[in-house]
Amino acid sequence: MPCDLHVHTSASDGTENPAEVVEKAGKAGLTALAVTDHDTIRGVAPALEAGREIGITVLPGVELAAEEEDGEVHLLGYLFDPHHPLLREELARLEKARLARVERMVEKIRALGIPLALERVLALAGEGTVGRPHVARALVEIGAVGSVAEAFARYLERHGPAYVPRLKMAPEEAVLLIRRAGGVAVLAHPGLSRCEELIPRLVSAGLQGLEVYHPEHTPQMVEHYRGLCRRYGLLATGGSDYHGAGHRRYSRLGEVTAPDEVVEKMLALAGRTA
């Protein structure tokens, strides 16, 4: 049975809010799916409550972002405790660097010319964590650009005129907070950042899994890292990336999946039960 262990709403950078995500997965036939909203857990609540009532399993998720020296890494992780206040510390710091990074992308954007309001882009991420894709969406309101691509490849993709660096967070730190929360953690679609000479650090710092499974991923992909999670003992996990309908990349809740036997997996490592 078919479960979907990566899921954004929007609590961060998604379209849908928790409860129509859920609700869409029931009527899509998943049996499971994970919120896995970037640097934030605020969907995660709502989500398990829409899980209840509709009687799919919903896994507390959240996607971490890590740098490295050629680029970002991201981290997956799952099951852990919300409540754990190194876990909740780590969020906050990161929310406030988020919005201190938007304040700057827009004074970027505003010395360029371009008339951006920064309560327009707060107003469109409402009671989410606001990122790029928010300043994206209000470039494209006031007809600065004619859509969200244009947006990131004209102005927001790294190395562009408004570009501004994230906290940085190095990924054994990001692996090792997930752990210590008492979540499984998981590499997020490697073929998309190109760190396989991480991997090895990353099990040294306790990763536990590798999203194979991944709309970017090719059949090759696939077959590649099935075989790094047999030589290092990890998880083989995957997902749609879902962003919502209408997302310029990820927009088919369910398109990507992963059998219902790895969420068992992640109860065990996990130390939990369904």
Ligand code: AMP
The other form holds:
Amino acid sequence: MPCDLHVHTSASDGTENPAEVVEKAGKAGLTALAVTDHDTIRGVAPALEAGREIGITVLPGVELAAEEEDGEVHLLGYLFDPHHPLLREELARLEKARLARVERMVEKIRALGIPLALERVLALAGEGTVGRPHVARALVEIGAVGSVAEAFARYLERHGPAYVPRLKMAPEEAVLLIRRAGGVAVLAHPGLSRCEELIPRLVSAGLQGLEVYHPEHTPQMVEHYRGLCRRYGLLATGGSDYHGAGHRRYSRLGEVTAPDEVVEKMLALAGRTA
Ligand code: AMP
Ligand code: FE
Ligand code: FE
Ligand code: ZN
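Alt. form predicted in complex with the ligand, vs. the form predicted alone above:
Every chain and every other molecule in the complex is listed next, the one we just looked at coming first.
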């Protein structure tokens, strides 16, 4: 039975709230789903509750963005203790830094002569963690660009005129944080980050899995990462990276899944039973 272990909600840059996403997962015939919002676990409690009502397994998750010399690497954490003090403290710090970063990006955009309102960007983020996608949507709204993709290409991509670097967190630190909070640490979409040399380093830091199955991974990549999982004794996980039905790329919940047994293995690694 299929499980989708990479899903965003309105708690970050997904467009549907956690209960809606869980309901969709039930209708799509998924047996388990992990909510993995960017730098926040606000969506976890409502998703767990919806899961209990609907009768599908919901795993607590998070997708942490870490910085590497020449790019960004994402780490997925699963089955951590959502009340762990260190985790909560770090997430609060990341959330604050996200807000400050968006404020600076909006200033840069305004300095370019575009009358973008910070209030509107924050309103689009709503309860969720704010980020570049919300800046992009606000730019579309005021007609400064024709699409979110154009907003990124013209202003928001790394080295773009409105780009501001994020709070630096090393990938190893992200792995340690997840492990300390009792979670399972998985490297997200390695095919997107091109961070091969990082894998042995992260394994030493406590990495337990690779996201082998992802919409952007070619069959060759899947084969390659399956091989690395065997070599390093890592779990092969996967998911759709769903961001909502209207998203340009990640709009199909369950488009990519992982087998049920992965969830059982994760539960065993986290020292829990379903
Ligand atoms: P942030 O976390 O604020 O740096 O925003 C990163 C998020 O923006 C990613 O997780 C994607 O969802 C989205 N994103 C990144 N690049 C693009 C792009 N070129 N077009 C549309 N969305 C993008
Ligand atoms: Fe995203
Ligand atoms: Fe990601
Ligand atoms: Zn994601």
